[in-house]
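Here we start with a single chain on its own, the form predicted alone, put down as structure tokens.
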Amino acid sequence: MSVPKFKNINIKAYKPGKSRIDKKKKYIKLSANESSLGVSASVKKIFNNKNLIINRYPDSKSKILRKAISKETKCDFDKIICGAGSDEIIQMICQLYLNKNDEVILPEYSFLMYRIYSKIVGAKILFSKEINYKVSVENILKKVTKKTKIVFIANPNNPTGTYLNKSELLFLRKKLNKNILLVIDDAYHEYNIKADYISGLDLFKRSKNVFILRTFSKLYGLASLRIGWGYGDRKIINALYKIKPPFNVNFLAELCATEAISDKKFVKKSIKHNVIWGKKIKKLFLKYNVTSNEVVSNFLLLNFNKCKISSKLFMKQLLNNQVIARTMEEYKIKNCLRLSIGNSSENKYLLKVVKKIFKNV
């Protein structure tokens, strides 16, 4: 008996950062850019509610959450769509816009799911060169052809931790053909408090050819509940609802996200924590000639090119001390590691380990 033939999809499956190496040992996981402070106290209360109704299907249009998002961001309720993580919305955008041999432009170092979902529907990926690990608007524009349908950008960018400022984003949208959809992923926007930065949502709230992605997986700590949202022109949103799975956002995720987005105190605390610890960690690594991006996201891309040891050797030493960072092999970034900013106790331990490693080399 043979297996029915299926189509050949020539892609590499997404490979997440390691969670553990040895089941017998406890590791500090700094490999996945997760929330350093977990979830807010108000979100935790939801899990203790014994009256949660889970035997009914959730609202297929996530109206409660969309109302909360609309209120907090001053956005049009009817231009919001929720998904099982922003990943699912990326997938739906690709399904809606792309046909075989259409072209998608991505910065060479960008979130892997952009290329994976684009390739699944048969689109051709064109990579634009970055300059010092920063997205280059000029190099994106050089890649544009008549076949270009979408340009994906995360701002701040994952995995490099660099960003485009307000004028650079406006210039990009102005120079792109108006029929090309610019997708801006705001996943890390809360962490960027630089004066020249503005989120994609705040900058293009009224645009018809810009689509914004946002997530509850990072700052809000809801990664395991898989909840995100997208914002775009009503015509795009209406079309996405036609292809969206009917009950893609579970009821618990919607409740938690609704509570999380209104907890401004927790948001301020998380951002402050990230800035303080990000600068401390960056400063220590710089002492050993390991350079990194500015603290505009909840991770650092550590570059070992000027350091006396390689990223591979340093990673090995980290693992020996039960700390997990993210190798950059999947992204094809040489001699670098990505390190998430953890909670206070994790960061204190990390600093001790770093000093210990460099003392012994």
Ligand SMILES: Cc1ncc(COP(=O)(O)O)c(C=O)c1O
Given for the second form:
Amino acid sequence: MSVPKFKNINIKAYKPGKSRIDKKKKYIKLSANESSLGVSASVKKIFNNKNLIINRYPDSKSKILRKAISKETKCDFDKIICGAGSDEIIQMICQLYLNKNDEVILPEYSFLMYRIYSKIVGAKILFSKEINYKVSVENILKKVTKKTKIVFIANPNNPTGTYLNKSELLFLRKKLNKNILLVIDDAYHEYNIKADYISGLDLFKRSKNVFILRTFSKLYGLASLRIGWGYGDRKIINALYKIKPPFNVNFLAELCATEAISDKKFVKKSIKHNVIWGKKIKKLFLKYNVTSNEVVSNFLLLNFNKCKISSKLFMKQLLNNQVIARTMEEYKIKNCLRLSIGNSSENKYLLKVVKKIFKNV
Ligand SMILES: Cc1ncc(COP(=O)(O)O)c(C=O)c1O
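Form predicted in complex with the ligand structure, per the form predicted alone context:
Below, the chain from earlier opens the complete complex, with every other chain and molecule after it.
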């Protein structure tokens, strides 16, 4: 019997960081760079509000949230679009810009959804080599052709945990043809407190050919509610509103994100926690010759090249102790693991486990 034929799309589906391996055991999940401190107390209050109206469709333009974003980040209300995670905004940008055989440049180790959504719409991906796990502006520029439409970079980058500083970003934008869209994904920007770092939004707020991505899934702890936003020139935003699913952002997500973005105390506390624990964890691993990135995001890319055991064996030992890290096989980064920074008790347990593992090898 013949059946309707669907397109054969040559991609591998995204595999999220694992949550558990054995259903009977409790695991510490350090595989998806989620918030280690949960959500702020004021966001929790929203969940306890029994009068939430859910029988009505949400506001299709998320005006309450966009007002709060505009106030907190001092940017233009009309240049903001909200999505079901920044993930959905990546998808919409690809839909809006890319035709078959257009080219997209991605650093070789970059967030997997850039390549997945680009390929779905038929674009060709060109990977630019990184240097020491850091995005190379020179190598991006070498990949530019007449067909290049978009360059995506996450800054800080996932999964490498490295970043481009302000002058590198400015140089990249200056050297790229004006008609190429530079997408800067600020997913982890809050965690980067280095003096030479500036977020994409702060640097390119007024640019017509830079598009910014932001998320509430990381520091703000709203990963499960699926809420993120994009920022760009009004013409781009207006075009995105035409292709956006009408009710992509649910009301609860909008209310929680509105509350979360104005809770400065929680943001400060999360950043401090991340710096303190990130340094402690990094230092312990270094003792066993496991190197990693500076603490500029809420995760470490652990490199086992100088260590006496492999990342694979270490991962196995972690799992035996109910700790889940993220393997780097899909990213094709050899002998490395990515580990998110957990809450205090998770981190204390992790440090104990690491010492135990290395004592026995
Ligand atoms: C760099 C980067 N961008 C975007 C996302 C997706 O975030 P969201 O949950 O907002 O879709 C992630 C998630 O891991 C990420 O690492």
